[in-house]
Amino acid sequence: MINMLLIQGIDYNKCSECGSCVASCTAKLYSETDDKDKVYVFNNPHGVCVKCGHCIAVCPDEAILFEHEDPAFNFKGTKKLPDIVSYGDLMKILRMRRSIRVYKDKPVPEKKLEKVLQAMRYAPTASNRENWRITVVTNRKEIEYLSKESTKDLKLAKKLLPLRYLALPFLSPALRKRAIDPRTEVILDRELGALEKGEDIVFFNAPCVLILYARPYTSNMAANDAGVVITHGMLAAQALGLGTCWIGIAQRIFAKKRIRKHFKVPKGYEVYGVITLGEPDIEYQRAPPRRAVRVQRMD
């Protein structure tokens, strides 16, 4: 079997004409025929298709033939989602998801960790392309290595805050908003003054480190996926009693090519994502409030 889905057409001996393939096919590869025994075909000449598999879960006959690794997921709810878990039942869990920063020293159990990677492999993204690669960090030397790394431009923003006024004309609108904000001064000595505790102010002792880089693709759209696929192992590691923290610090330093290259991420390939794993030390008793979503309604 392969990898990567291939359509191969219709099994007519179950087809009952329904027209379901012609309707959620956006690749408009699935068309009417004046062929009584052949109602519907497929067609791919130009290989357009972009192996969504729309055809293959909306067939009530399950006439699609494909070839993959992965059979197509069956079970007898798939009609009645909202009866398996309610909008509320589903908000409770969406609202009581927390970033953690406080960790158990214990490894995360192979199958557990192997189920919130399967939850990111079905994520959805941008024209299917299923482009993203995860390293996944357990080695504790190799974790502190890139936490030490991670802290490194603090040390240096701390040494060159004294001379901000001098460097504001070079700085973006960002940046130099940042310089002179007070609470910057604030922040980098409480971080930095943990760190020299021995604290790891990067990844919180966590026993995991999952990164994950894929081919940059149109309009930034890699950043856009990277986000749901994460949020996909999040929401699992939660339903396995795991924590999660999405870590900016260390998936800024992958703009450094050694680091990249420390790390094995393939030439042509950026970071767009790195967070902790593990079993949290910490049990919180209820969600914080949120503001209002900013809505503009254009009726």
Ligand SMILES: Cc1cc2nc3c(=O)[nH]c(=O)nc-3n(C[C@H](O)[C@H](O)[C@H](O)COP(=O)(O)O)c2cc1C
Second form
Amino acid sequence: MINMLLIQGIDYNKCSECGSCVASCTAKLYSETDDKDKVYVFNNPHGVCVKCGHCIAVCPDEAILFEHEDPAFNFKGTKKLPDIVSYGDLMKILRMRRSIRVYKDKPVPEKKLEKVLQAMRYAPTASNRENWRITVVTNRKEIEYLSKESTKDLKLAKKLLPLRYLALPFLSPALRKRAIDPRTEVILDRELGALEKGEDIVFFNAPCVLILYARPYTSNMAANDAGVVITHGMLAAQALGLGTCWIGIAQRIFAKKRIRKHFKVPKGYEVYGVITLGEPDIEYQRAPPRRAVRVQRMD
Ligand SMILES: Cc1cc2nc3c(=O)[nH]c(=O)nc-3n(C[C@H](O)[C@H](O)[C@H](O)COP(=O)(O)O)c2cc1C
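What about the form predicted together with the ligand, after the form predicted alone?
Starting with the chain above, the whole complex follows.
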């Protein structure tokens, strides 16, 4: 069985000629024929099918022939979405999610880890590319290594800070802004102080770290895909009693080839997300306030 969708055509013994395959296919690969036995036909001569599976998903007759190791999930007998989770309950789920920075010293059960990965699997991706991959790190030494590498530059930054005004013309606009921000030194001192005490300020001693990588493609879409995939994983983790935190500070250092090589990120791939996973050792009592949506309407 294959891990990539292959549409093989229509089972005419089942097809009731409703035309929903034609309506659902954005690549226009289904069309009408003059053949009275085959009202619709599937044709993919240039291989432009994006393998989205919408034809399989929409067909009321289960008449689309395909090959994939993942059987289609049939909605028959399943409640309609608003009856599974109401908007109010969904809002609770969304608002009760927190970035977790305190973890129990316990490994993530394999079954729960697998469930988180399965939730990520069903995230949408641009043009249905599904091109992301993931590395699960549970080896404590490897997590420590990544943590240390992520904070390696802090000492250097502290040393260079007094010289910042000399370096300003050579810095990128973003770095320039940070260099002259008086809070930078305060944050650096706090972080270096915590590191001196042996604290893991990157992963918060989480027992598991997920590294998501993908091949970059059009307009940074791989980064957008990663955001959706990771959000799926975060929400699933929450439903399993686990906590997560997106760790941009660790994601950043994958710009270094040496780090990509160490974590076996294949050539041509980039890291688009790093998150912690583990059992929270903290309980939140309420959701913090958030800014109102700044919305512009064009009615
Ligand atoms: C892209 C991204 C990168 C982040 N990087 C870090 C990080 O490096 N370290 C950290 O402690 N939190 C990180 N966070 C967590 C945010 O600080 C957190 O989401 C935010 O403060 C809101 O808190 P909440 O997630 O509990 O709602 C990151 C979040 C996102 C979405």
